[in-house]
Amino acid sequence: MNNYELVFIIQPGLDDEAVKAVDERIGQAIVNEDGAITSTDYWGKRRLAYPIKNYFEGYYILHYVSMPSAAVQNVERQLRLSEDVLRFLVIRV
């Protein structure tokens, strides 16, 4: 099991319940791959440095995750398929 930092930006047009639903869906993808979220840091709605898909703001969420290295590709695939996620970054700690 390796430790990772996962940061993703969710589009700003969603309400709080929808943001939590997207976050839970990503968390479920991590758990399904035999991973665990050790801690979560909600940064809230912030202005983007440059427009992404014509959005100037986004909800930032940071997860500290422990999961096998083979699971990273599947989690990244789930993030790519989600239309609500603007950008994401997975870094091995």
Given for the second form:
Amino acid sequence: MNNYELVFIIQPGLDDEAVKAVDERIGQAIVNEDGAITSTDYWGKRRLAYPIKNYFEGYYILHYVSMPSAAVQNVERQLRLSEDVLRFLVIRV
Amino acid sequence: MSEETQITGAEAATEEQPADETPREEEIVAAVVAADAEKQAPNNKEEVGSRATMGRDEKPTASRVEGPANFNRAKQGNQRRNPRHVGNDVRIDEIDYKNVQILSRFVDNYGRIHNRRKTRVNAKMQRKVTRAIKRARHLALMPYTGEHIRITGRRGS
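Now that the form predicted alone has been shown, please provide the structure of the form predicted together with its partner chain.
So here's everything in the complex, that chain up top.
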């Protein structure tokens, strides 16, 4: 088990419910891989420094995650599949 | 002015009892000065005693006078440095891709990362800064190019 920081940006068109749903789906992917979210930071809607897919804003969510290294690949795949996720970053800390 | 010097002399004399390492010449001079001080102002004795207890943990008098002076000189030198060298007061654990406010100091008006000549930080720090800025760019916390700044109309965050 390693500790990771997982940040992703969700497109701004969604309402709070939909954002929560996307977040939940990612959380589920982590749990399925025997990982656990230790803590979470919701940065809320933030202006992007440059447009991504013609969006100028996005919801930022930061999870501190503890999961085995083999899980990273699958979590990243899940993030890539989701069209509402504009960007993501997984780093080991 | 003269009263102040007498007090410091008396302080040195009273300190000799806990700390034996004080040089002998100073001992004699201090003792004489202390005696004079006691003659002229016996009611000051209480204050002198309290000061001595304060300074008990510190080193002997000579080094205590020199130390702070050197420190001040170094500090002044630091303040006189070129303000373009932005990295002087940044601690290494502050550098993080989330800390855009600090990272934006290492970047010019077009969002380009300053070289080490400009930032004046050591190589380890520069590597961390560079990496953090690139991560921040990926997450659209910082711009990649001047074009990005022009489009969004504001820098950094």
